[in-house]
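Coming up is one lone chain in structure tokens, specifically the form predicted alone.
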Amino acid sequence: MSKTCTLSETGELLKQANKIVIVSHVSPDGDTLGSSLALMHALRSLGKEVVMNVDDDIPAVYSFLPGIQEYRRFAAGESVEADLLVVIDASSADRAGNAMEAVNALAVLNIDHHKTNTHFADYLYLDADAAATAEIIYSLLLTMAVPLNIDMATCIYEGLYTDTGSFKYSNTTSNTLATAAALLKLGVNPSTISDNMEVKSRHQVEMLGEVLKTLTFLHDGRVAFVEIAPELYDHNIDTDTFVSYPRYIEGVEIALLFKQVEANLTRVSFRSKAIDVAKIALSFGGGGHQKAAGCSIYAPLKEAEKTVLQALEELFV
């Protein structure tokens, strides 16, 4: 069980460590990447040695983020020494990938905003009311009295933009918008973020066309899902937004995206309008929020689909 920390205590843990490994969760999105990179820039400004890790491929759409090239993926059997392992925006240990085995740290700190957090780390700062972990990182850096620069601000804004659906989801609060406004005063250009995030490559649009052909409805249209088969999957293409297409179809209460990324590994994204999909994801070792969650099923695509869809049956009896 984790020791729950205040922001000040979290800042002290970071200040006391010299070598820090920062880990973004698998199937990385703009919040885990932006939050982690902002923290990296801040800690390096304090003279810390920082190693960046994600046990997954990073979609090319995030290539504009300052410092994104600093990420590396630990090899199987690799051992990394550190004073502190910091896991960002992950609610469970499996979301950290192989870092939990690869990093030999004196302590593990988890900074997160998911209500399904499993308290897997030694220390935890959790704010389930925060729209994004990036919102927490902004407050943390202010608490640590770190002067924010444009790189930090850009990364934090990206996290806010991602997890609020460009500030249109219900998790957007007055504090979220106040944070975004403060970042604009530091020089962030909103169009730079939106242009990079919203412009689609030809390959992405072509893939979306193929994925939409798999659109399937169940339970009188209350459940809809799409899938990405292994022969179609391309780690360079950002597919996180694909689940939005079934999500916004009239009458759909739960939308899912199944994506097979390895021979026996399928990522599942859940979206809903009211049903708590975080509970469903948590039952498979994942987590998230009431209306947006995800998990990893260690099985091929069709087997994973069968397992998850069976779990939904009792909701629509």
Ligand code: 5GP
Given for the second form:
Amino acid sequence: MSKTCTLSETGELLKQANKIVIVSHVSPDGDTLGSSLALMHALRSLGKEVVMNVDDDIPAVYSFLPGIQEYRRFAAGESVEADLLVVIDASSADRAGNAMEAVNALAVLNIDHHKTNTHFADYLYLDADAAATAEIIYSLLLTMAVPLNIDMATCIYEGLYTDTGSFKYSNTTSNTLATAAALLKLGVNPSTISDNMEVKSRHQVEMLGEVLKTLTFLHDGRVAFVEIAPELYDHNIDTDTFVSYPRYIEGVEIALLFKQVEANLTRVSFRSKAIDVAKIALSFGGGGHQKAAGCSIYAPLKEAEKTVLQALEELFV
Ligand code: 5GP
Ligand code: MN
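Switch from the form predicted alone to the form predicted together with guanosine-5'-monophosphate (5GP) and give that structure.
First the chain shown before, then all remaining chains and molecules of the complex.
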């Protein structure tokens, strides 16, 4: 069980440490990367030694983020000494990848906004009302009295942009928009972020075409899913937004994307308009938010689909 911290206690933990490893979650998205990089820029401005880690490939779409080249992936068996290991935007230890084993830290601090958080770290700052972990990072840097520069502001904006679906999901609050407004005052140009985020490779659009052919409806159109079979899967192609196609179809209450990424590993993304999909993801060892969640099923595609779709049955009787 974690010790729950206030924002100023979180700031103190960071200030007291000299060597800090910042870990972003596997299957990295704009929030975990933007939040981690903003914190890196801030801590380096305070003279800290900071190592950036993610135990996964980083999709090319994030290459514009200032500092993204600083990420490294720890090799199997590698051992890294640190005063503090900071795990960003991850609700459970498995989301930190191999960092939990590789880093020999005096303490682990988790900064997160998932209501499914499992309290796995020594210290936890959790705000489930924050639209993005980036919203927490902004408040944290203010609390720590770190002067924000354009790099930090861009990275924080990226996190807000990603987790709110560009400021349109129901998690967007007046505080989210006030934070975004403050970032614009620091020089962030919204189109710099959206132009970079919306750009698609030809392969990605071609793949989307193939994935949409798999669109399947269940329960009178209240559930819709698409799938990525191994022969179509390419880890270099970012498919994070594909689940939004079934999601926006009239009458669909739960949308899913099934993606087989290894012989016995299928990643599942859940989206909903109201039903609590975090609960469903959690029952499979995953987690997330009420309307956006995910999990890994250790089975090939069709078997994973059967397992997850069976669990949805009882919601639609
Ligand atoms: P996505 O479907 O975009 O991968 O994830 C949607 C949300 O669910 C994100 O907030 C993400 O952090 C969370 N999530 C996705 N997969 C997992 C998982 O395997 N474990 C946990 N704990 N959370 C997940
Ligand atoms: Mn997030």
